[in-house]
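The chain below stands alone, shown as C-alpha cells; this is the form predicted on its own.
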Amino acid sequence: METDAGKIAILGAGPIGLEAALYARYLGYQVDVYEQGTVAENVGDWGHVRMFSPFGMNRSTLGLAALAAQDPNWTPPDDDALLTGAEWADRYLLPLAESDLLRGHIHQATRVVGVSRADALKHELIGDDERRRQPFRLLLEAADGQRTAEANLVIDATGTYGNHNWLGRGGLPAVGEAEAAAKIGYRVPDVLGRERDDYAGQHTVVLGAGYSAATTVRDLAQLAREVPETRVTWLVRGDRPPGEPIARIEDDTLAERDALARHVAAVVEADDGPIDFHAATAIERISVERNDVTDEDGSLVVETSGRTETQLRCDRIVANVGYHGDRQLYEQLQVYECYATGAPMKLAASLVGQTSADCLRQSFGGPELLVTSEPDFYILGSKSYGRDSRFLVAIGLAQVRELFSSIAGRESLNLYQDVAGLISK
C-alpha cells in the first residue's frame, strides 16, 4: 500500500534499525533514529562471540556503497568471513552510523517511553481512515528530561536482546530468581576473556537448550581444562536423546554451527569431561547463602525438579533461555499479535507454517506480512519474530527492502539490486 511516509521514526540503532534508516535516507525520506543506548550496543555486548553466518549475509549493498563513498580506501571484510560481534560492529555497523546519510539522524541515549496516535486512544477510530491521518506521538526520555516527537510512519526495530525470559518452569521466574539476580546472567558470558576471573575455579549452572547455551558450555569446558577446579552443571528443561544435548540440524549448511553442536556433544559424553549434564530438568527454587564472616552474598543453592531432583550448590547461574520484545512500547496502538509468540499476527501465521528448524530454509513471504493492524506502524528485525528464534539478519534486510517497496507503491523498487548493478560496473 502506497503511503505518504513523510517523516519516519525508527526505534533502535541496531543492525536492522540502521539498515532501515539508510534505505529511507537513500530514498530521500526525513528520518530520525532513537536509540536508548549507543549504536550497536547490544552487538558489542556479545562482541566476543563469533557468528555462524558469514559477513556476506550480514551486510547490504547499500551499506557497502555508503562506506565506500565515505572513504575510498575502506576495505570491507571478505563476504565469507565469520566475524565476531565486535568485528562486525567495528568494521561495518559503527562506520555505517557515521556515514554521510546517517550522521546527525541518530539520537543516542534517547529512550522511547511509548508510541501512540497524537489524538486517538487505543480503542478509538477502529478501522477508520481518520486514524491513519493522526500522526504518531512519541514520548522520549534523555538526560535532559522528557520531550515528544511526531512521525507519519514508525518502524520498531528494537529487537529482543536485553529483555530476557525467566528461567523457572513454565516461563515464570523460579522462586527466588529476583533475589539472586546479581549472580544470574542471561547472555553468553565472556568466560575466556574479560569475565574469566568470575568463572575460573567456580561452579556454574547453565540452563538452556540452544546455541547460546552450547557456546557458554563450550567456553566453560575450555576454562575447566585450563583451571581444573572449574565445574559446570548443564540443565536442559526438555528431554534430549542420548548423545545430543542440543538439536542438530540435518545437513547444516552453516559449518560452524554444526561444529559447535558436535563439539558440546563430545564434551558431554566424555567420561572424564568437566560437564555434568541433566536433561528434562528444571530449576524450581534459588536461595542465596550469606557469608558468615563478611555477611555478603555467598553461594547459591539451586533446587531442581523433573528427571533430576536435587539441590546444587553453585557460585553463579547462566540462563541462556532466550529473549522477547518489549511490547509496552506500543501498548497504546492497535497491534494484533500472535497469542503464542507475541509477533505481529500475519508474520507469525506465516512462520508457523514453516516447520524447518534451520533458519536458512525459511522463506520471506512479501510485504503484506509486515502490515500490522495499526496503519503505518511496522515491526522489523528479530522483534518481528516474537519468540521464534529463527530470525536472520538477511531476513531483516529483505524486510527492509519489501517494506519500502510497499511504502512507495512500487513493487519493482529494489535499491539493493540497483546499487549492486552500479557497483559491478
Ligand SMILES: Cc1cc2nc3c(=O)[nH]c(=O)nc-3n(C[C@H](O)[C@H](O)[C@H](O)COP(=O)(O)OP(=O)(O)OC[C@H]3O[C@@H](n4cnc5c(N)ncnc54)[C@H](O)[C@@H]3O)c2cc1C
Contents of the next structure:
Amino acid sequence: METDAGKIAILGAGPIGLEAALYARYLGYQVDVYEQGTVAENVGDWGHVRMFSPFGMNRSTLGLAALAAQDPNWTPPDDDALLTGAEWADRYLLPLAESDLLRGHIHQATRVVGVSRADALKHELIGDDERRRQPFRLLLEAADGQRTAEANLVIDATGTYGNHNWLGRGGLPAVGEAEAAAKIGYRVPDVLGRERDDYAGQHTVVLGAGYSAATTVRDLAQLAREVPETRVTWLVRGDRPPGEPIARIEDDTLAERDALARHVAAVVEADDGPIDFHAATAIERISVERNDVTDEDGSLVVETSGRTETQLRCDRIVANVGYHGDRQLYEQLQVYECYATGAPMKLAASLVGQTSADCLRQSFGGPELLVTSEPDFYILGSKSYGRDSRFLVAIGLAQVRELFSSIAGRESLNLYQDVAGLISK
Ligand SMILES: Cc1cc2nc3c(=O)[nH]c(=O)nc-3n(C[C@H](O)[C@H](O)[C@H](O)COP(=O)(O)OP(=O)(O)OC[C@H]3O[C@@H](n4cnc5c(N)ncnc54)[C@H](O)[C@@H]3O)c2cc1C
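Since we've got the form predicted on its own here, give me the form predicted in complex with the named molecule too.
Starting with the chain above, the whole complex follows.
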C-alpha cells in the first residue's frame, strides 16, 4: 500500500510519537506533533521508576544518529543501562525533541480535542474512496484558545497513562469513588521523593496486582522502614498462590522485573512487616469523613468485599488498576475496535493469540496489523494495545518502522537498519 501521506499529524510527543516524527522527518514528510503537555510528559510523571528494559531497547538508531549529528560530544547511555524514566527523558527523549529534525515541529501545550474527516461524519462515505480523499480535520486547544489544523495522515500516539481504569468491582467506580477523588491516586506515586509528605506516617490502601502496584508497595515498604508509623494495606482482586502477591514470569530475562516480584513477595511474607496483604478482595464503597476541628476532608472509610469483608480507615488510596486509551478522540472516525481491549481490531486479534504474560516474548506481526478501517489513520504506541498492558517501547519502534515501509509502499524500507550500518562504519 502506498499512501500520499503529504502532511502528517502526530498526536502525542511521548517516546513513540517522537520516534514516529523523527522517522517521518528523515523521509522528508511535513510533520506536526501536537502534545497536550510537555515532551515526554507521562514518562516524566513516572520518572522516579527504574525501567525494566535496558536503554538499548528504548532508543532507535535514528535517534542516536540525530543526537550524534547534533552534538559530536554527546555520549549516549550504555545500551545495557537500566535508566529511570527521568534519566531516559533527560538523556535521550528531550534532546531528541530539540534536534534539528524535530525542533519547530512539536507544538507543546496543545491538546487534540478530536479528529474527524473534513466533511464526512462517522456514518458517512462507508467504504467510499471519497473518504480517503478528504483531509483530516483536527480540533486543537491551547492557552490562547481553540483552532483547527488539517492533515493527510494521522498517527495517534497519545498513550494510555492519562486515562485510568476505575477501582471498583467489575471495572465500575466503587460507590463514592468520585467523591473521594482528591485522596485517590491512579499513577505510580513518587513516595520516596517529591510526594513523600503525602505518604509518610499515613495509612495507604494500594490496589492492583501488576508491576505498577508492586512498585508502589515496594516504595511504601521502604518509607515505612524510614517512618515507622507508615502503614500499607494491599488489596488484590484475584486469588494468589501463597508467597506470590504478583505473578512471576518463568525464567524472566529482565532481571529488574523479576527482582521486584521477589522483593514484594518477601516484604509481604515478613512477619512484622508493614504490608497487610489480602488477595481475592475488592473495594465496594468509599466514604470521606469530615474532620470536626478543621471541617476539612479527613480519613477515608473503605468497605471491602470478597475474601476479606471489612471496614478500614485510611488516609489515601493508590489504585494501580490499569489504563486505557482515549477513544473519544477519534469517535468521528471509522475505527473498528476490539470489544474486549478497545485496541484497533487487527492488532488486538493478533495479541489475543499471544498468551505469554511476558511482553518480551511477543512478536510484531507486520504493517497490516496497524491498518484501521479509517484510511490513513493509525494508532501506535501503548494506545495501540488498548487495555493490554504488555506494550514495550521496542514494539513501538517496530511499529514505526513497519508503518513507514507500508506508507512508502517499500517493504524493504528500514531506516533503522540503514542508519545502524552508517553508524558502525
Ligand atoms: C511506570 C511505568 C514503567 C514502564 N517501564 C517500561 C520499561 O521498562 N520498558 C518498556 O518498554 N516500557 C515500559 N513502560 C510502558 C511504555 O513503554 C511506556 O508507557 C511508554 O511511555 C509508552 O509510550 P507512548 O509514546 O505510547 O505513550 P506515552 O508515553 O504515554 O505518551 C503519550 C503522550 O501523548 C500526550 N497526549 C495524551 N493525550 C493527548 C491529547 N489529547 N492531545 C495531545 N497530546 C496528548 C501525553 O501528554 C503524552 O506525552 C512503562 C510504563 C509505566 C507506566
